[in-house]
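Below you'll find only one chain, the form predicted on its own, shown as structure tokens.
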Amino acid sequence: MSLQRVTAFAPSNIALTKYWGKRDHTLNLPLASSISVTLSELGSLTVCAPEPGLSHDVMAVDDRPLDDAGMIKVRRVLGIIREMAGSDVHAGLNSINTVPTARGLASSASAFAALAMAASHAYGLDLDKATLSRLARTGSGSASRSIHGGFVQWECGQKADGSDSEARQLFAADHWPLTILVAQVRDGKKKVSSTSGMRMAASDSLTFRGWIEQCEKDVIACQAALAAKDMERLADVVEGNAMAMHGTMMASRPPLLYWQPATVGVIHTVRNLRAEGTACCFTIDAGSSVVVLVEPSDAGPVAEALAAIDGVETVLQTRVGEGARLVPERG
């Protein structure tokens, strides 16, 4: 076994079907399949080195200590790691990130499959991207995707021990190279985590077993309208799959809302723009920042109007990515 320093980077990605429901929460095991766009820029950065006089794992993010919760779950994932190894040697960690947490933008997607990629070489391993995606999502569900460039189907799978649920390329990020704006909302800090939010829509939302089931026909619908390129039938699945995730968050007991009043300016800009002839579409995950999909020749005004609307703190760009991958050390 030959333990070294490695320095990996993955892309955040933004769900265009979502995955809002867990069958199983320990395996991060969802309840519908979905698809999801690679971001290009946006992600993290991590750096793993296994050291022998360690006696347990440590891991900073942005230069600060990862809390108790971040750290069990960077430690399951770690744990199967040095199983799969053969090692019992503990590691430090550290990771910067480009995209910005805890505002509905994916950065733990980004965060763990970042980790699985650097972890895995850093131990001596050489995973496929079917392994690295099933042990990505052991830390975070939408990781699995992550690992992938372009645009990714993370299938749910149907056996108890996860061996079928993991993310696959359906096309490559050169396939519809679109652009990808972020409008960051002012005060858009989300104060109920993803984790949290789930749970409380699947125990407690009037509109959840409907919400699963127009999950798996909005897959079929959105990998037709990727193939063919087409922004009118892709914004019909993916405006309505997202409005849909967060109507089964408004009928929770109580109601679960992420929104700002910018988030619903931005709906409104975007939907005007397309209603005008110009080629966009919006989705929005858990939180209240809305991921604009736009022609690249298009961009550059659509992004000029969303910095426009009341509330918007930035207007990030971007563009479909590739997956995960190894960043070589600097000599």
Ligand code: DP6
Contents of the next structure:
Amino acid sequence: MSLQRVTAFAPSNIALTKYWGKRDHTLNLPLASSISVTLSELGSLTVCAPEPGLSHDVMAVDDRPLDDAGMIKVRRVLGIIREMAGSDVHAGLNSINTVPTARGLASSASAFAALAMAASHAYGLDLDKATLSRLARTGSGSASRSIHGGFVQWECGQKADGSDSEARQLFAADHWPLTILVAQVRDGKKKVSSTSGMRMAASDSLTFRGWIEQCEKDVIACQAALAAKDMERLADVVEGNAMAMHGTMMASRPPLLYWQPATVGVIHTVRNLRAEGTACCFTIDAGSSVVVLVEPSDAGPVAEALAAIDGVETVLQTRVGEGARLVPERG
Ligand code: DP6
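The form predicted on its own done, now the form predicted in complex with the ligand:
In what comes next, the whole complex appears, and the chain from above leads the way.
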């Protein structure tokens, strides 16, 4: 077995139809399939160095030690890798986020995809993408999708051990080279994590059962809209799905409300722009920030309109990107 220091980059992804509800909370097995778009540039750069002298795994994220809840998930992923590699050596890990953490962009998606890729190679494994996707999923569900570039579907699967719950690419990044704008809304850090929000929704939301049934229909409609590169149809399904997920959150007890006034401002602006003929649509994850998909030719004016909304702090601009990859070590 060869141990070596390995660096990997994984991009963030934004769900077009959401994962919000689990059939297994330890393995992160979803109740419904979901579709995402992979972002270019925004993501996590993670170094994994197995060190025979270490008594336990250690990890820093953005130069701060990872908290206990995060460490449990990291050890779960590393434990599977060590078992596959037949090793009992612990590792030191360091991860830098190029995604502003906990601001409605899923930094855990890129973090666990980068971890799965860096650590598997560090322990001498060369896993295929399906296996890497399942491995990343055990850290954070949405991370299963960040292994792939372009437009990606994560199958909910049926098996209790999760061996059929992995992501695959639907279309490569150049299929529909949209611009992706992230309108970051002034908010402070999000207060309820996706992991706990999903538990609340499943046990206490009045609308949860209907939500899960709708997700499977939305996945099929989303595939068709992406295949046809039809923004009107995409907007119907993507906005409808995001609103339905937030509806389920709001119908949780206690109610979960991630939105700020500027979130609603962005929703209205995007809908007005589309009514006036600009091909664009929005989605919102478990936070107050809003992600807008737009044809590149219209990106400038849309970004300006979003930046002018009171409470929108910054508008990041990116594109559809490639999946997780190794980064050559320097020197
Ligand atoms: C709203 O993947 O962060 O972004 O599996 O508990 O780590 P865990 O949850 P996570 O949830 C993401 C929720 C979402 C929707 C999505 O990305 O599909």
